[in-house]
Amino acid sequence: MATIAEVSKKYDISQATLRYYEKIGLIPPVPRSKSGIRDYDEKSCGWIELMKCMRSAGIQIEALIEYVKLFQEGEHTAKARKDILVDQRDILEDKIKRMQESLDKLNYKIDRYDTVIIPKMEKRR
């Protein structure tokens, strides 16, 4: 079990963000101590790791909230949860493809400077 301060430090997420994630349903409710203080267990930390990974990949927050909601409803939602993940994977793959195309274009432009433009300028000197 861990405090919010420990979890915040471990995952490099502010305490306010952790509270916000729980408030909006991005992570399931965190267990609490008898005095009402959040007491993060391994399961809660697993959700935080998953959401941090998904958010850093640009996965839509609304889809993740729906995923958590369905997860909490039980096993009968497995297909719907899988469908959300497949949809988000497809979106991410498309984004990666577009980013790769941009990277290829940048690399082409940089190569042109190295092989044509700069050598041509240096010959003029």
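No experiment lies behind these values; they were computed from the predicted model shown. In this text, the rigid core denotes the largest set of C-alpha atoms whose superposition between the two forms falls within 1.5 Å. Positions refer to the first chain, counted from 1. First, how it differs from the form predicted in complex with the DNA.
After superposing the rigid core, the C-alpha of residue 115 moves by 2 Å or more between the two forms.
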The other form holds:
There are 2 protein chains.
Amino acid sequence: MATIAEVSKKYDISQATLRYYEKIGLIPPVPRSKSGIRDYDEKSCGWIELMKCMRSAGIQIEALIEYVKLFQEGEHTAKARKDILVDQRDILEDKIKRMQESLDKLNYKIDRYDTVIIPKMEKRR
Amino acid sequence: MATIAEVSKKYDISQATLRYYEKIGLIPPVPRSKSGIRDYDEKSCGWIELMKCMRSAGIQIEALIEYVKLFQEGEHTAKARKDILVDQRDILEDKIKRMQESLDKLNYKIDRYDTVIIPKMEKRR
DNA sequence: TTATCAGTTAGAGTATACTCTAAGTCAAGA
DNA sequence: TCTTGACTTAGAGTATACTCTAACTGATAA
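So that was the form predicted alone. Now I'd like the form predicted in complex with the DNA, please.
Whole complex next, starting from this chain.
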């Protein structure tokens, strides 16, 4: 049981973003005190942790919202939920592959600056 | 020497995006025919290829524009250019690491659907 | 010569994902 | 009681990266 301030600090996500995530359904509704103030429990924190991880990997909010929606509809949506995860896994694998290619290209270019371009420039002085 | 239509097709980048990239300086100015029509040469195509790769890895346009700007200022900017590449390489490495973590988490969850959640649900029928 | 078609521009519009603002509520300490 | 400070909401604003629109030009085929 934690306040929005505590959760915001713990996960380094702004309070505005935490409210936004709840509003759009990226996480299920957070329990509230009698006066309407958010009181995050274990489950809510688990969702936040998951979404922080997924979002930091660039997984689209849209797909994650669908996942949460299905989750709240109950057990019988398990297969559909798994399908979403598989789709996103494939997309992510692809992205990582492309990024690895760019990383290789960057490293190649950096090496050329070190071994060719900068030495040549220095010699000319 | 190629038209914008050919280059657009070759790299699967819309003509609008090619013009946009040139306008904001993500690629150096493309040679023009006497009537002002773009006539892409080897160099221009090389820049497009590079930027397609960098952008598909999510490298910020801002940093790439700075790189192109320095490149056009001449040889003496080599060190500054290399610094940009190194910064972006470090950012990219970090991103790949985070994405790999998310990928692992996704695969773990998918496995749980296959081995626990879905079988449990099927048994209950 | 006229229409068609690919090209040109500036600038407005869109999608995604926040981020901020204004106006208000509620509980606790001075 | 008053004020302070953390919380609430709806809705407007922002950043990034395109994407589209309108209006125009210039070369070529009928």
